[in-house]
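In the block that follows, a single chain appears as structure tokens, in the form predicted on its own.
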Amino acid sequence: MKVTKFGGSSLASASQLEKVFNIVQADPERRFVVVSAPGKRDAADTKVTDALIQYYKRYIKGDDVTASQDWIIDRYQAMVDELGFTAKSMKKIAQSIKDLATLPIENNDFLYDSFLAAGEDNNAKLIAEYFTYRGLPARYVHPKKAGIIVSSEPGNARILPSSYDKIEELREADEVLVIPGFFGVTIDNQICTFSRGGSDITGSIVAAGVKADLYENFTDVDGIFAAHPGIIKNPHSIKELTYREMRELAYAGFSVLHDEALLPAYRGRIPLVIKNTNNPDHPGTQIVLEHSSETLPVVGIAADDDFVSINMSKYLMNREVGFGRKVLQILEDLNIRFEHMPTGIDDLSIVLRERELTPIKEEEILRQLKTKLEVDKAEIEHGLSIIMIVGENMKSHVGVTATATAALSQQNVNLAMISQGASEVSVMFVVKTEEKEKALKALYQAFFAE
């Protein structure tokens, strides 16, 4: 039994929907289909989700929203016309798009989520009807009816553990169930979306809930590459990853799969495969609990931008009890999350994402470090990128870090920091952003040239 999720690019047009239908019909084990909102048909097009954001902005400003409503409705109608069938669901879709402009604006924490979720919700209605029209019995299931009950955290919903019993009941359905991704419903009956890449999370939740044998995530690439194809020409394709490896790679910039999506499937011990809607016969990349055979020490190299480092020095820092706690307390009081914390005996650096800071927060951090902790030196360094080499097999190979640092040295890449966790699944290098691409190419050459 398989749960199959399709991304926005897989559902952008009638021709793509035709491919999706053929994929689902080809395997009777594909009993649950999770869908995103329609993506771009071409580079100049607009995603339905982006159109819904514009609609929302016009509505809260009090502007005329007719053009926004018409564009979104016409987008669904265009797919129906191209597919050549009369969709009864179009009346419901049009009404639901217009009804968004009747929702209360004041004291409505879930208004934005309600607008965003409409893209997936209406696409699921249309796809279920199209499947049935083509002779594959299918039924649209709203997340509330599916049992996807979530926490009341707008834009960052989390599944409630009690939901899984209700989701498991979906196994009893005879037809293919089409479920909109990206959102759930709170106990108070409010639409609440997951964080970015939320349709991946829905697919993972459904797969865990129905105890699927496989969670298929269809996108527009042949699985996962060992490095970013925009930087590395024709990168090596990865056949198999463990959940821990995928988590590290997703964190450090691999955007094929949202890192939060891994959690429900990981806990449910359900293997996952990334496949290509446009090339469904390609085996894709399997994500499993443990490797099925011997692998390379490094399976992938990821890079991500927009990091900053808070650097501080204090003589005899290591002898001061509670120093690290006091530093982290400053960040906690300012509601700042940190990512990494490399240390020396008299030095401490805290790496965090640029979005966590504002000029006022930066000023306050430096002030408190100097006045409360009496550091000798404190500075905040911007324009940093992290590069991670990832592989569970690294711990059984001597010299992986040495190979990496030698490759970077040969290309005159200056390392700001190196960090490795106790699990030895990854090694992180911090470099200046302008040196990121050069560093990534050097590391790829060192580990994958053969």
Second form
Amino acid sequence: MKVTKFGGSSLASASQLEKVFNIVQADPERRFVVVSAPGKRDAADTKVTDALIQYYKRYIKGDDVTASQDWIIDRYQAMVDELGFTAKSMKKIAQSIKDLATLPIENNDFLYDSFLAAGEDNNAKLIAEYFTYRGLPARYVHPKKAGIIVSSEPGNARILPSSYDKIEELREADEVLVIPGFFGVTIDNQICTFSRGGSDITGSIVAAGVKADLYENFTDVDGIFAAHPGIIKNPHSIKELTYREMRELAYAGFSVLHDEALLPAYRGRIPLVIKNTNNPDHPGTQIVLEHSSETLPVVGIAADDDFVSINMSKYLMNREVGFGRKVLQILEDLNIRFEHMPTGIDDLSIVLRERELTPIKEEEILRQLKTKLEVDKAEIEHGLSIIMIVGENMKSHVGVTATATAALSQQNVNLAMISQGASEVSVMFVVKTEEKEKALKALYQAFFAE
Ligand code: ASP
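How about the form predicted in complex with aspartic acid, since we already have the form predicted on its own?
Let us now look at the entire complex, which starts with that chain.
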């Protein structure tokens, strides 16, 4: 059996819902359907989740919320009208949207989450009714009933490991089960959402819980591209990726799937496939535990901006016991996360994301490096990007980094840093952001030209 998750763009309009219905109906193994809230119909449209945020903001300010309520209710109503059926659930949907504005504002840590969750919750009700109307018996299941019990962390829920046994009971159902994504309930019965984009996480949890044979994640692209289509013209989509490769690519900016969605499926050893609702015959990208064959050494190239490097040097640094610890202590005291730490004999750099720093923190770091660690030189370099070439099979291929550096030097790209982790799943290059596009194009050409 399969768990099939549809993202917001797959559920944005009647014609999209029609495609979704055809996909689910085409395969009797598609027994569990996890849905997002309706997404944008076009670039200028508003996602229902974002409309719910506006509604929430007006409500807590004490403003008139009628326009917000009407907009959201109309959004569902328009889909029903276009689909040409009379949805009994429409009345309940309208009521539940209005009821949000009766929830207590004071001492209610879960108010925001309750507003946000309404997008997926009502969509699931509507979709279950629509499937049934079309002759495919389906039932809406609230996450509480499904057993999706989460930690009490508003906007950042985690599944409780004890949930999985209850979720497994869903296997017994005869109908297709339609489960809203993005939220669970706490032990105290509060609605609590995952972080934004979290319907992917629900899908993964349900797949692990029911021990599915496959977790299908339907979106609006033919799987995961080998490089960013905004930079590389028509990149190919990757046939097969391992979980580890996906994690590395996601880290450096590939955002097709929510970061946290990999873990439940990975732990449950459930293969995952990313597919396109608008092109369901395309095989998409499979995410597997291990490659089925010796693939190319590099499967994808990712790049991400807004990195900063704190560079320091001190003569005989390599002989000084505790130097690294003291540097990291400075960062820890300032509550700064770091990402990479390439070292030389007398040099050390710390690469971190721009958002971790403020001008005051920067000054403080430099001051402490000079006074406490007595470095000879310390500076903070902004405007950096990372580029990662990713592939598990790199470890059995010689010369991958050589190919990459040759391609980069031919294009005159100056490498600020290179780092390869012990896992050999990726090699990371740090370049100046203005050289990123040139670098990415050179690497794509070098590894995937034919
Ligand atoms: N609707 C939620 C969001 O926009 C969750 C999701 O779509 O996955 O973040």
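The term rigid core refers to the most C-alpha atoms you can superpose between the two forms while keeping them within 1.5 Å. Numbering follows the first chain given and starts at 1. What you see is a predicted model, and the numbers here were worked out from it, not measured in a lab.
Colleague: Following rigid core alignment, is the displacement of the Val430 C-alpha between these two forms equal to or greater than 2 angstroms?
Modeller: It does, since the Val430 C-alpha is displaced 2 Å or more between these two forms after the core fit.
Colleague: Determine, after fitting the two forms on their core, whether Phe307 shows a C-alpha shift of 2 Å or more between these two forms.
Modeller: Comparing the forms between these two forms, which are aligned on their rigid core, Phe307 does shift its C-alpha by 2 Å or more.
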